[in-house]
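What follows is a single chain, given as structure tokens, in the form predicted alone.
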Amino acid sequence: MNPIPLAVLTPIAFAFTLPLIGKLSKSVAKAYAVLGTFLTMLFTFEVFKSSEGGPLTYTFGGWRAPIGIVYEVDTMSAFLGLVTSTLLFLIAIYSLEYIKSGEVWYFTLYLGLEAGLIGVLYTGDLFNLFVMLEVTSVAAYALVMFNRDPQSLRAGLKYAFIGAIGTTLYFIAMGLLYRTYGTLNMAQLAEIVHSSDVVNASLAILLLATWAFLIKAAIFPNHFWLPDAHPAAPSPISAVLSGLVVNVGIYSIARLYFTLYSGLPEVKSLGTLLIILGAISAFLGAIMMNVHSDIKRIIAYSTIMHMGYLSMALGIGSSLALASAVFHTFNHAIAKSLLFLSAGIMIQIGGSRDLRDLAGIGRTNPLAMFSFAVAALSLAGIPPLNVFSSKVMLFTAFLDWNPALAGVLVVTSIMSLVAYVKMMRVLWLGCGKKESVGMPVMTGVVVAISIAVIVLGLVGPWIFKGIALPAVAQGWESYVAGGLGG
């Protein structure tokens, strides 16, 4: 049985029940919700299974391209879709015990969200791209917004402005896309670009829909939204948007680049703008994680610095940044997620996002501050943690480009690394907060993606051969063959 539909149908069936379910209690409504990203997980590892041998189709209805809707999974959204899935299911669980009111209304907007980024990393339409980025985005607004205070109101609102923005470039590129090669389904599409002179407003389409993914993944200079939303959102909120919600624009400019228009002259002079917003996305971000006291802001700001190293990667263009572009999304992803929810215990504890108010907190809460102290020097690339892998890498990568991209990586580093001690000095020896509270799922939760962290460094080698450059080796030819079954 083709395991897509179940991949994407099962959080929004269970979206769209989880309302009736909490008529009859919080408790089964909370449980009834991670049941529902468990089996997700589940269908996803299906889809990654199932994808080995070449890109995995299903079209909804019967109805082929370009009328019906087409679903397309390759290695690398296979692979990406395993772990989101997986660690959304994680970060549902630590939500049991974090969210203590407006349960039945947070996970609802919490498996629309799962059913928006799943679709978004397997549909092989771009109307249905543009269909589950909205879904995401919607999710994604209302989530950042769930605190209901004036600070969390402003910043959603900001995001959904600014988001609005980009959805609208996106659909006009995507009508340019539709006049001139009358179809959007991305392997017609690739086998017709490929194939023929037509190719007047490719110039025109990618720089509306890069433009749009810039803004979807916070580079430079479409970042600003980015450090007020994720930071007034709920911690599990914050750990989802920061590690998994941004990659979506990573991933949309991939599949754009590199399965659509690969290899054409359009895609390497909108290379050269992607490395120089990333090199400036990744010091902008390293400085500004050195003069805020907010740690969630600064966390925040660790990212847009990561998703300019991706920039950087996508913008090289080779198979060796492609790879480990996509090795660093996966590790990103876990490490990230790790930091913002080992961080969101100390906040919760010490009710303040100022790291003066949280001094000391880490000593109290050891198992906490081990998997702060894990994700944070994982993220500034210290080994054998996952993110030093993929680092290695990119550096790799950068390095045969240019030397002076991999010096891009190195000093920037450096500079988070300096962010990193001075939040985990100031939690662990600093004069104040001695509270210690237990909150054992929550903790229980980031000790095993600590541990996990641990362990995908150790792997990390035979992660990249095993999975990312296959992943990248598949080829635009590859996705057009299975797309139209040739």
The other form holds:
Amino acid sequence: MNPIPLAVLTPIAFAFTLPLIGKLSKSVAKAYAVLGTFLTMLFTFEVFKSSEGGPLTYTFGGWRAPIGIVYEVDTMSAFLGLVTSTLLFLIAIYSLEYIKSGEVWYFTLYLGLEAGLIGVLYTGDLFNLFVMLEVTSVAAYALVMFNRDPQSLRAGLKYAFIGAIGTTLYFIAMGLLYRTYGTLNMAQLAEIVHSSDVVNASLAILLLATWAFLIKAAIFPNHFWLPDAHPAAPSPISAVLSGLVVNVGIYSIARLYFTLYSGLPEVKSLGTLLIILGAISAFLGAIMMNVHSDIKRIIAYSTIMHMGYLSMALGIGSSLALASAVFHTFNHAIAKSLLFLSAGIMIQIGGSRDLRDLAGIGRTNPLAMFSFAVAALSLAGIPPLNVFSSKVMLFTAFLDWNPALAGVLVVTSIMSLVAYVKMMRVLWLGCGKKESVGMPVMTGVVVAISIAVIVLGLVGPWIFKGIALPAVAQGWESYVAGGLGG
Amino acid sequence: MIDLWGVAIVSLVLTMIVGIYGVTARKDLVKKLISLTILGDSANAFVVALGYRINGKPPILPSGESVATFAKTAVDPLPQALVITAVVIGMAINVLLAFAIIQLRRVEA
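Having seen the form predicted alone, I'd like the form predicted together with the partner chain now, please.
Now the full complex is given, and it begins with the chain already shown.
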């Protein structure tokens, strides 16, 4: 049995039935929501296993490939989908203890977000990508505003306005694309693009779509919503937004450039733009990390920095750069979620996001502090933690293209290390009395993820060789064959 | 003679630019929301126009006509289907934004 529809429809089905169950009992609804994320994780694992031999496809409603909506999952989508659903399952368990009121609506939106993310990663249809992007976005806007205080409402509105402009631009790009090529099916489009000279409108289409995805991925100059929106959300949602939702923009650009339009001159010239904007984002993120004292805002700027690295890697576009981008997306998602989740525990205890109010809190909560340190050192690129191995691969890819880019990677990593060491010093050595509050579930989740970070750091090279390189090596020909051959 | 079709397309593009300007430059949240609806609606009209054929038939297959000749003369219905989806999604986003603006007024008052 094809696992794709199960992986896509499970979160949707659970999201729609959850409010009804919430009417009966809140605790049952919470368990039901976690069950939904758990089942989705199992199904995405099934998809990952079955897609090893080549792209796996599923046609909704039985309409054949170029006519109906097709979901096509190659190794890259399956791998990112598995990471997404696994992290969402762990963060759902963390949320059980974190969210104190409005749980039913929280989990409804959470499952909606999961449905959108899996849909974006799995879809083989450009218009369905737009729909799934909007499903993700609406849930994300609402979750940023979840606390309903003026600060989070303002941040959510800023995010929603800029995000809505982005998706409208993508919609216009889809209209132009359909007018030019007469199809919205990704596999068919890739075939047409690679076999004909219809490129007159491609630059406009690519520019509009790229701009929309740069807004979603928070690359300079479209980054300004992120440092407001990510900290204003509840801590588990900050972890989801920073670890997983921004990846949607990067994934879509990769799909657009290297499956649909690979090797075209337009992609090369836009790649230079991506490299420049990515380098600016990396520097901007690294500098701002050292300026602020709001702990979640510092972590949010670190996200901008890492998205800058990914944008640079996509701009280079060699197969090594692409494979390291996929690998870095995976490692960054885990480490960044862990950093937000462990910071969330300390913020919950300390009652403030300001570093000065949290001084010394790490001493009374050693497990949260340990996880925080593991995540922070990993993101700064300290061996043998997981982000180190992907930063090495990014470094080699950058070095092949231009040593200056490798310099950007090293300098910004050192700047971020300075910011992390400053944070850890205040949290561990600062003088301040804070009582310990028992949070067994949340602490358990962060300790489990920090063990994963250490283990993944050790097995990193094998994951890179075994999954990331083959995922990129599949190329557009096998995507076309998989999408239209059946 | 003025090309009315070209004028319509250019004015739609200009309206979209006005919408983007309004969302980014205006301070007032309600005016931002209005600008966003202007942007969304003109984008929808633009996409419908892309599938339009001057003097085309409505895309409903009359009985007794061959599909091939019909496809050559009718308006393309797919952009209209895309737009109806975008309209529904746009409504969801506008409702969420309107709620957030009202809620912001309430908590700040």
